[in-house]
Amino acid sequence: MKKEISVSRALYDDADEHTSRFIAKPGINEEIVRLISKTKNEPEWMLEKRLKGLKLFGETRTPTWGPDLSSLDFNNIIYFADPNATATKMWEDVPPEIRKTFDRLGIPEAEKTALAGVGAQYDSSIVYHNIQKSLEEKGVIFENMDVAVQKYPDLVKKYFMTNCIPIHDHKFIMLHAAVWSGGTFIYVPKNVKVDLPLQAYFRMNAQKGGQFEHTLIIVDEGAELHYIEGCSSPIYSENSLHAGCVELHVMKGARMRYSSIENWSKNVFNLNTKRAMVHEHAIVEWINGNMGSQRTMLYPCSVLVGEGARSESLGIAFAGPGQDQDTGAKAIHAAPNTSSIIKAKSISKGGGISTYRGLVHVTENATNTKSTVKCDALIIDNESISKTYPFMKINNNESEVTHEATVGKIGEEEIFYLMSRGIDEEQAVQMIVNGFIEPIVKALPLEYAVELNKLIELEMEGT
């Protein structure tokens, strides 16, 4: 498929022409959450949740673990830019200087040749949207957030934000609760399976910006779906701030895939909490890759809350010079006969530091319970830093639970084979980058399993 310029690119420019022409003042307070719930005409049940969250944000103090977040000022994020777009059907009828955004970032392109539906966001607005006529006939739901509320409010009531990421869950996610706009909202109908993967693309242009889209997912009975997220921002002086969430409830036989490539500028803290609620006899893939980002706070979790439900995380990190990548994944056994797996693996380079953080928890009555997590880290040089803090609560004897950690360095002899078989040493090490990442290309679809590469293939050469 040709791109002229792909995700990778777009991400290294200092900026995009356009820039919000819309943007509320710097800071988080009621007036501001009250303007985001007037603008977007939400219902006071809404609105009340908002206020809730704005409450609960101000009462609780910021983590002290994991990555250094001391130089995030709240008060100087923009917490909500609109970029005066309506959401459209018609690719042609976005505005110019937005579709140029997204024309380089291969929206349409990837929608005409291996997509289902797409969605693209841009700040706090959805401005494209757009599904299969074929799959609207089965039923199956594939809207802008915002849209959802409005068109479907008691599916909406029922699942957002309740018991999966309930919003005093954590600090980030009250903000979340209070600010959040856009988003992707997925019902897939019973026994309906999604063929083609849904995919929303979000772009944060605003200086100082925060983005803090919602995405909802349900995957009804015996249906199937493969859902990818991608992320990207220019490169701004000022920090900025992602806090996205998802929520995703895969129903009794269900199976959902759930892959994301965030690729945020080096000035973002990139703190987002992706959550998944599975049921009997479901089963929930994460496939994640995350690049780009100051800082960096994610840990997909799955719950196993029905029998016989099985989850498996699959991630890559990248943290390059005065990066902090701090991810992993959790997995809450809850019911009996569960099974997970979790691989995780990172790349640290030029003083960069790449943490595995993850938690194993299975309950009491959860017997003959199975969970395998395999960490993987490579050191690229003298300088970077890798660390592992895997946590694991078993509350009972009738499961199985192995935990395995290796961490490595690019050995001389290693380039030193390859540069004898006539391999330059550039070439060299990014072979063996490419070997240690090769499980998660081959999870992800041709398009993004190359974007991924070409983004890890930046990121090596410092570009």
Second form
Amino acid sequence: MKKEISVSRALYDDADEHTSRFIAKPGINEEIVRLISKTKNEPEWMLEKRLKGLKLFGETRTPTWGPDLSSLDFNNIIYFADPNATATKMWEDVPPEIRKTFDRLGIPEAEKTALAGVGAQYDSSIVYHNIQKSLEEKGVIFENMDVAVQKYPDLVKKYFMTNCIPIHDHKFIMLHAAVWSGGTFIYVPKNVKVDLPLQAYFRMNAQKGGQFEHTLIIVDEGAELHYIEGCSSPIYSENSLHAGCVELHVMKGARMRYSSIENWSKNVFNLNTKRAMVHEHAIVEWINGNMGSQRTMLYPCSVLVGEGARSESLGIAFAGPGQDQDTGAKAIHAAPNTSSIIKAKSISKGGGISTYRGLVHVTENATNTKSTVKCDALIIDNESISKTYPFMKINNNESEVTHEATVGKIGEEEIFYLMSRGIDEEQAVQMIVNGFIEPIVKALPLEYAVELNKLIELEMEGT
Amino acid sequence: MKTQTMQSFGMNKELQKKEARELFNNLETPLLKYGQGIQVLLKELDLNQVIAKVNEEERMTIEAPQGVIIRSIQELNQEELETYTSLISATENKFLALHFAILDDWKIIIIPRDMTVKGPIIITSHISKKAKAESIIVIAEVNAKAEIIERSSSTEEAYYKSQTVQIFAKENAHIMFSSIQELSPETYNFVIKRGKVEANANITWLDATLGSKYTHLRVQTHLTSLHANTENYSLYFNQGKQIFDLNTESLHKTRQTNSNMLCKGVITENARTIYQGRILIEKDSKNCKAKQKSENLLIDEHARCDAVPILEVENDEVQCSHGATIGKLNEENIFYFTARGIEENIAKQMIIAGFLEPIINKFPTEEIQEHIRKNITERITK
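Now the other one: the form predicted together with the partner chain, given that the block above is the form predicted alone.
First the chain shown before, then all remaining chains and molecules of the complex.
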């Protein structure tokens, strides 16, 4: 297992070599949407979905309640690029701070170039195929989303942007529906427990083509899955908009953990949507780290539709200079005896803004519901900002909902304590920050935890 | 626009009303939408009906101990007018434009320098018909101390009531402003209260929201100088189809200012409460302490509660916390009582009374406290 993890950061393999080499012009129109669909040889219903999404997108205004999106120009974004056509950049074009971070994290050369989107493809096919084989034996489907549309039309048609995240959900989902490309499709059959965390690194071409990637995961009754998305080392992207969509269907008695560490380069608008439908006695766990991007709007949502369903969200956001991290979690209790726990931590530094925005909604029939929300924010300097906007909508009298939040700076006494024991100030601050984020780091697989810790150390340098 | 409206107050009251009326006609009715689908729809409320039926006969009355100065709006000079009407303006929204368009009943209370007023100043308002607007201005001069009790009631003929309160607490002044609102369940009620707190001064707001069909209560405190302090204790008991839309805000505009907000309430039958709290700590407001808490009990199946406690902190030298809970009556507590031979109904009553007591006993006189307790007990047993 150890060995597999150590090489598993490969971003893609060579599975998708049949697509034509093509980059669309910036901007979006019907022609492009039709072209995407045609290139992928999609069934008619998918094209219809795309066109409907496009129409809704044109009719809907950009939301103004969150971070400032005024510098986001929809007409200046390339909505479709053939993955093979993009890998022509030079290593020298990659911004120096990203190169520096790669070096500091000790990422292997081959992988560095892959992460930066400049290198030849990093070959992980051997590992990939081994895992693929063991999964196949259990009947697990683990496929590129584009391929899944062709290979598993019934499953995809039933679950793809239907009752979990419908295409009219909000402006960026409408856009996503129109131009989505790549991503992951996973189906875990009844009572199958996948003991190895599945990682998005195995996605074929997903990173390169994938600023609008779609993840659809169905964990059938009694099954278990841990899925890891993204990458803790920075991903350099020239494209400034990332509008992904993640749909999870966690069936009766199933259990799913979805971990994601997002670290897009700091030019990116990360406007991502993640939602889980959680059925009877099923459990969903969200673990989220948001480090990168200039603007993030991400509120993973659990819709507890079955009796006794449970949801747990752990989130950590780091907002450095120029960053506005608007993240949080939503729990919609739509059935009796459901429970949710939301824990969010944020660090603001160097003028960064971190915002917790969340929702706990208890519908009229969701009796005997329990929900706890706890937010802690750390502000490192006088330039930075922290905001908390929790929404609570409670429509029955058989529920217990609590929310708590604190905002403050690192205690001088704590720093003094450490310094009096011979630790220098910078290191003392670092130790306290590490302690602050520990509950979230603990929930991650070891290699991620180590990387996340290192990243935060890098970001904290010089405070 | 704003200054123009203000200036015309003293010079020509009718002109000022006319301007507000024009604003009213031009402004859109604000949507009472608070994000994430939380909103209030007042389908039946007809603001044009309000403007057509203004009640000019009934007036607030004031009982004030010796030394307190009560003045009319005409008695303020131009400069005073501009200063003391500066916290609230008709230009803000349609409800406030309406307020100033129909406003005739002003009360200006001045607590002179260094005076500690013995006994409460009591403002009483009872309206028995139509629509009415009231404005209260409290000016607490340096070192002044006073307690003000404001009681409002109405009959079912009263359709609409709107009220503004502006309090200016100058250096080292201490003002406690308590409101006991027992309007008829037929009356729409719009209240905007704002306070400006200067160095070492304090405003304590107490609110008992008990009556009305719909209450729109906004309490906002501007902490503008060193060591300014505010406290806000609010309770509500919500019944029938009442809707309470409550909002309390502490704005820390400078360093070393403190605030504490606590709201406790009980929602019964088909009633609904929306509670929003907000703490804003501006960039240079270092060493501030701010706390906010809201606790809500949902008693009956169709009772609803939405809570949105907001924290906005723009510097690192602060201690801030907020919290909100929405829950039901604790069954173990009820069992404790029933096991001792107390009927379930009575047990519930006692638990509710106990839950609200920490706020009730902050009200200034024994008589008022007893009055609030009685109001709640009577309505529980109804």
